[in-house]
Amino acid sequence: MTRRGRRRRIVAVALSVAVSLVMAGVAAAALGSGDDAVVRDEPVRVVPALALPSPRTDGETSLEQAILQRGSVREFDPTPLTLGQLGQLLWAAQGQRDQGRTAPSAGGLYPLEVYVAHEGGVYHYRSDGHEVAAVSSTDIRDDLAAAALDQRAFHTAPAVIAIAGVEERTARKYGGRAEQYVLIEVGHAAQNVLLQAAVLGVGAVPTGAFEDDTVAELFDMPDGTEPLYLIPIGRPA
């Protein structure tokens, strides 16, 4: 099946799931537990948008401590992360600030898109509104592990964050320099996630070895959106 054909099939499934989630009110349980959340319809995409808890901006851990604590973790406890933890990590990657986002972007063009996969399915992060939208109810983690060359971190991590880039957004202004600028930017965003994980007391490992096309299909990324980083994340085993 082609990537476009697979996308149509997944979108159809996602729409069906959207109705079920809204009717049953279980979207928050699918993402995690221990935090209040709001489920509401999204009129444009007809996919439920799940509001994330407001990000904390007054943590007690210093930047120096976070740098010292950061380290690659490849063995995880299977316990799911809470909705608050996932929201904080997604905000660190591409959240909104008073001016711009949490990671610098050449020309303020923001070519990055952030996704998360866990037992409840695949979600796409929307920095405007600090919310996630359901992409699929399928748990893709086993297939994702295969696409990531069976690296052991993917076999135990309760969640995987995917950071993708849309080079065209940056190329409109910077032409041939766009690829370099997008790669620089994804490094900024990934480091934010890793430092935030350290502050939260969870483990993570940045990964660049994976089959690009397969990962793009699993996350149902639109054409022109290319996966750049995968970050398995969870409590250290």
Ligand SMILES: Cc1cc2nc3c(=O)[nH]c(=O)nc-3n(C[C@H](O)[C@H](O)[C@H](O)COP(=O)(O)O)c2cc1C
Second form
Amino acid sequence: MTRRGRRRRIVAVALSVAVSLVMAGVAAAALGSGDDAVVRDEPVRVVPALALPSPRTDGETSLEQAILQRGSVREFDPTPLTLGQLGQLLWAAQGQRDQGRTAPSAGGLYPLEVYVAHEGGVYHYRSDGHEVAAVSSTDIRDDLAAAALDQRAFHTAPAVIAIAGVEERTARKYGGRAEQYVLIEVGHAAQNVLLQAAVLGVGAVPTGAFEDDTVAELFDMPDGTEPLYLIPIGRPA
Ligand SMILES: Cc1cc2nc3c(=O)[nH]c(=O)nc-3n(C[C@H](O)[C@H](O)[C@H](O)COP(=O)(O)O)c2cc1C
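Right, and the form predicted in complex with the named molecule of this protein, after the form predicted on its own?
Every component of the complex follows; first up is the chain already shown.
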């Protein structure tokens, strides 16, 4: 089945369950959150969304300490991250600010898309609303490890953040410079995640060695969305 065909099938499945917010409850449980994270009285949407706790903007660790503390971690404790930690990391990658997002973007075109995979499935981050939408309830981490050349970090990480790029969004304005700009931007977003992880006492490693097509399939990324960075993340072992 093609990527598009597989996506249609998943959307059909999502539609059939979206009539009930039970899915949101399942998603919240999978993320290791409490009931307070489930938005039960929201109007029904096509794709079930899960609100994330508001991000902290007043941490006590200085930027200098975060820079010093950051260092690649490749062995993790299997304990899942909390919903608050995951939300904070996703916000660091692409959260909303009063104007724009937490990472700079050429022309303010925001070509990056952020996903997270963990034992409860695959989720897509929506900057607007600071929420995640369920992509699938499949635990893809073993397949992800295989697609990432069996690197050890993928075998123990409770979560993997994927940052993908939609070059077309930037190319509309910047033409042939778009590829360069999108690659620069993913570095900005990933560094935010790594520094935020350091502040949270969470370990992470940025990885670029993986099979692009397989990773795109596993996250069910739309055509034109290319995975650029995978960040296994969790408490250090
Ligand atoms: C573009 C890029 C790709 C990387 N890919 C991988 C990778 O696939 N696997 C891995 O274990 N580390 C990867 N790293 C992490 C580097 O190995 C690591 O940053 C380097 O050893 C320096 O160590 P430090 O991060 O602890 O400062 C990558 C880093 C960058 C910047």
